[in-house]
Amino acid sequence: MQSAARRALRTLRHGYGFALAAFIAAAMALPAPAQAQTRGGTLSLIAQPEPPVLVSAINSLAPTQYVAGKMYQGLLTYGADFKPQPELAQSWTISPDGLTYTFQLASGVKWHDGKPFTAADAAFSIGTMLPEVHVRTRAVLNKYMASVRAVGDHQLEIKLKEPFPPFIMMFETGTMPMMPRHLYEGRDYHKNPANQQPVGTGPFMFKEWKKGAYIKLVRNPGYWKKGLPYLDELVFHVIPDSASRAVAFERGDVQVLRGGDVDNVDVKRLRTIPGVDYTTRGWELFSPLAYIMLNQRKPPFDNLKVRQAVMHALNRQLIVDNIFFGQGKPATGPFASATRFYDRDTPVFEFNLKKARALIKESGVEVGRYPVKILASSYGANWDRLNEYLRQMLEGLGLKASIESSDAGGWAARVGNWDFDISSSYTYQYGDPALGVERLYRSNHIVKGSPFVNVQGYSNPKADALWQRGGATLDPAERQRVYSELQKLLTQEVANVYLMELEFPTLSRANVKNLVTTAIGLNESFDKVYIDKK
């Protein structure tokens, strides 16, 4: 059966490119034999920061996706090469015109409360709930989706208004989690009691959340993949202090550290502990890219030459080496190098202080007349040091700069409402520029209220037209031409100040197996993770 499926795979194109048909045999989704792994045990991890809610349909913060991914599932997941892999959908087809997607869903799947999961749940999730509540997903669904319907209990059909090639990349659990229709339909999504007692189809069920201390999930005995999961329990500890989190791992109180759980300065030390594994795999779909936002609505950053001067004044290699302790590499533009359609020939602003000062003079702007405040992003010590470096750099160009502190909520509110001069952040790229990058630069994403869209106020009709062409064309070669032109344009106009591609490591005890297996890494369900007790 498996060999037949593999032969089918060799003969059919599927996944990101458009194909006449795409097929994945159900046999490919079968788990590895359970007897090869050790059954039982508790895996201790960290939820940093503590998520506000455990339902990723309603909140897409990184820690929410991390915890929720063990309870909720998507129709697909993705390999490191971005090719779709079966999850709740066992096979799928895409029509030749790119407008109709048909998914064959797994049978025998049940929600944690025992109700059957059917195509009606999938149609409700994609057609009704997510277009209203999922901040990132709803923009695509509301723009491109014409209809979604259940065809029987196990087949789902989605029709698009116009071709959108990246659509097949949107079905992982953080972007399109399947939600139980019987608990949410016709009820208030945000005040639903099910938000406090999550009910998914995943391998782990919600058990207990002691705020400020831990979140506990337990094995789902009715999980639809026979013999899985291997672990009995997952415990996500809440430890506010970074140094204490490092100590907890060092002492073995927690067995896994996710990127961002500890400061970069501690990673180098912790990875040398005997019996500790280190990997940077599992971030392929996200490819986080750090950047600085300059509010282009007012002086001095409404002037292009001033923005270009800032680019030339930044020593990005120094930032990588000395501020982020070598965990990353300088960015060359708005696309991360692991993203489809990245263009390595995009011109780069080299570090050149003499040229930066000349550009300030050419701009004609008396930059000292416009004091600027750097709004701190509260991501941790590395970002605090980055802000100090930024202040020194700006003062070297003649600007008067100061730093404003904020907590996570305050930062999001002020950036989302454009109440800032300068701030820094990073974005997930989601494997395709139309999904993870476009929202930061297209004019129609200049919308108050969200910190993760075009908050800097960049607007260029030529760029808007290129985004439209890049997202709609079926021809990969044409998409490459369009996105190459966009990368050059956005970089030249300093639509944002591009800093670095962040490297998020995963540290784990060596007896924890199967931890990172796909492009969404630790956001996966953990249904095949086990602790080797030998």
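Positions refer to the first chain, counted from 1. Remember, it's a predicted structure, so these values are computed and weren't measured experimentally. In this text, the rigid core denotes the largest set of C-alpha atoms whose superposition between the two forms falls within 1.5 Å. Compared with the form predicted together with its partner chain:
- For Glu350, a C-alpha deviation of 2 angstroms or more is recorded between these two forms after rigid-core alignment.
- Once the rigid core is used as the reference frame, the Cα position of Val447 differs between these two forms by 2 Å or more.
- After fitting the larger rigid piece on its C-alpha atoms, the remaining smaller piece is found rotated by 11 degrees between these two forms.
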Second form
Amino acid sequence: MQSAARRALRTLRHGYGFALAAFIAAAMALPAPAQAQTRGGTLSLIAQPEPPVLVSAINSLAPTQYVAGKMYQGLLTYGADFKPQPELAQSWTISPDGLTYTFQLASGVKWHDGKPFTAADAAFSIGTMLPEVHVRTRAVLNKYMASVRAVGDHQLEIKLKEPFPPFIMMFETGTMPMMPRHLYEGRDYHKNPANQQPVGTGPFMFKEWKKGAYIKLVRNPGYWKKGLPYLDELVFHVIPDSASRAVAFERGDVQVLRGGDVDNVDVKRLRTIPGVDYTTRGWELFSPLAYIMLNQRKPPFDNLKVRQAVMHALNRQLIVDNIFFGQGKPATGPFASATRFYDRDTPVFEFNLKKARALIKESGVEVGRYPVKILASSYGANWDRLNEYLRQMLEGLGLKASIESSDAGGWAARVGNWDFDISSSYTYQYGDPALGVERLYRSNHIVKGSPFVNVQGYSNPKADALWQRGGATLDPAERQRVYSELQKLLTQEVANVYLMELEFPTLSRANVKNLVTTAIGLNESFDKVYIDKK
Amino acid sequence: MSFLSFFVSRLAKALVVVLGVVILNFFLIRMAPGDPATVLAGEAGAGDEVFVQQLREQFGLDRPLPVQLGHYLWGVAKMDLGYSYRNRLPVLDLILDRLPATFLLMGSAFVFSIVAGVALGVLAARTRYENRRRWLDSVLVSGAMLLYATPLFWLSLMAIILFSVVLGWLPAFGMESIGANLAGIDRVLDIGRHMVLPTLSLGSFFMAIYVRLTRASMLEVMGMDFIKTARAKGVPARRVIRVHVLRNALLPVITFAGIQLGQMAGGAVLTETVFAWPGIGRLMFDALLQRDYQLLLGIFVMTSALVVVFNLLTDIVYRLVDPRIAASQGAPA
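Right, and the form predicted together with its partner chain of this protein, after the form predicted alone?
Below is the whole assembly, all chains and molecules, this chain first.
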């Protein structure tokens, strides 16, 4: 699977160091610029909100993955096209029946404490630790994995109970970080002192964490990719206030802003500063898609025509342009356009209030009899504006709508317990519908207690059968057919009100290079990031 | 009543107060929807019910409330404030790690507000009383009014924009320069530079109060007979102000200073947020949002104990400033 050119490049890098690698990179017209990478320097970034721990295996919060991704590594990473790329695994094969995955691991890899990284570590991580502690990955591992074993020091074999093609999309550092067996095996994962002194295989090692102020990582001198990393230090600043974060970037105190670090209104201003780069790449694997959940268990939203009326009543282009400052685009259905098996050919609900009111009339539901409350999520100002717009449009249809505020804990508890009428949210798609989208629509994911599953109560046996087929079929053409049908069905039935694909911008000082190179963007290890000292 | 028995009885009352605070807060926090398990699951963007249940067991949230409370109080009695599962650290460690930064900021803001507030208050009262430069009095009074009415966070942001972004004189956030590896006097100066803006922001509101308080109280005392007597005896004006007026006028200021120490924790949440100051106010706010019960309760225990200590100190200072106030009467505060 690994292309010969890439393998040659890797060998050369190992053999002749970074200068030659840079030359070849330039020759191959990769995004890296022609000048040689400068070594050294400190890159300042922001960890927002401050992560509770720096171990991505036991905490999946976005900033945890962001910081931990520099210390812990996965077996693979992914290009913007979702093609797997080697990381700790140099090559891999999948048996024709889709049940056996074999990984050939890199040799000469060492943990930060000097112990060698072997297949036994990988087997422990995937087979023992992650199925217990990783809030997202455990569901898939416990359901599909039959066995995992180390074949010698450098080969890992995973067997599945049934074919699950998206499995190969799950080996990036945030989803399956490799954990050191010698520090965790047989001990309490949660109270383990190793959680305070992370030990990984990545290019940067944990140095210091002044809680509430900063996290400092330093270069790993024994990093297994020769000549890397380029940077000496990474410092993640903890700055709780959004306006202060914008100021810190403006002053040059931090050089990188990740999506969500500052408000959209500040993004618009900051990107016009000379010498500032702006990109929305690096979110392909996550492709966040925003939607509105209508609780379909009770009137008025148990009626399909009412839900369709809501779709017609929202001007999604206006939402993108005016509420989210143009950072995104209207969604066409449940899948984001960067996701595999996306089909743009879904039923279109154009903005048409007349049609919306006609649908309400047709439905026969006296919508005014059922006052609805919009449960505000705590994501920030844009979402508050969205709720206000939503209320206005619903009232235009004759509904009685009001807004209820809540904080993150209250929101999660109420949505998870189906105690809401309307609420907005967004979801990461993880590149494959079976990983990121299915949980929102299949009826066996109607489970109380979790806010990011099928909380709206959408249930359709036909859709369930399609999901089952799509997740278990190896043939990509058949999967495409199934998922196309699903996208049409879910959009037609307004399983959720699809709003927009969110764009999360990355702002950086222009002399910071190689920042975004893969589909996991800033969660990447940063081993090739460098600061150009011109 | 001897000083010792006064002290002991106050201490006993204080312990009851702290206990009451803990029990009250224990039930208050539980009334908010959501618990640490749902917040953790929510942040992860997934989480099956089994997992959330596992987390609850881990946090001890599956046990009946009175059992949890008893468990907690027993722990506090043993000086064990519990374990923060979210931060994977003992609560006491988390708090002690952050307390010095808060003390530093609160201390400097406290000193700044009292010294500047009393000085300006005296100045205002004098100019008014002596009927010279009365415009200065008006400027000071209306300036204090303005500061009093200005929201703290707005003032802070404006200060950052002016002194940090436009002029570039002072750092915009943090407590010290990272990576500079300063030591000794350089480090002290570095921290001092970082402290200027947060101290001014946190202290100015209280300073405004002290200006008004001192001024009003001074003017009241200045009109009293014993001052007239002193002046008639030919005591120099400065001495009248310092010994006779100020000493008597300071009582309400001290009363308020005791209250201020308790209140500043609230203002510190804002200041610490805006200036990314690694203190306990911010820790408390995060713990609340994340429903980190053990940590939140630990901070409540710690801050209520501090408020009690501050009140005790206020009473003692009272006695020192004005010995006529008998301890048995208790402090008017």
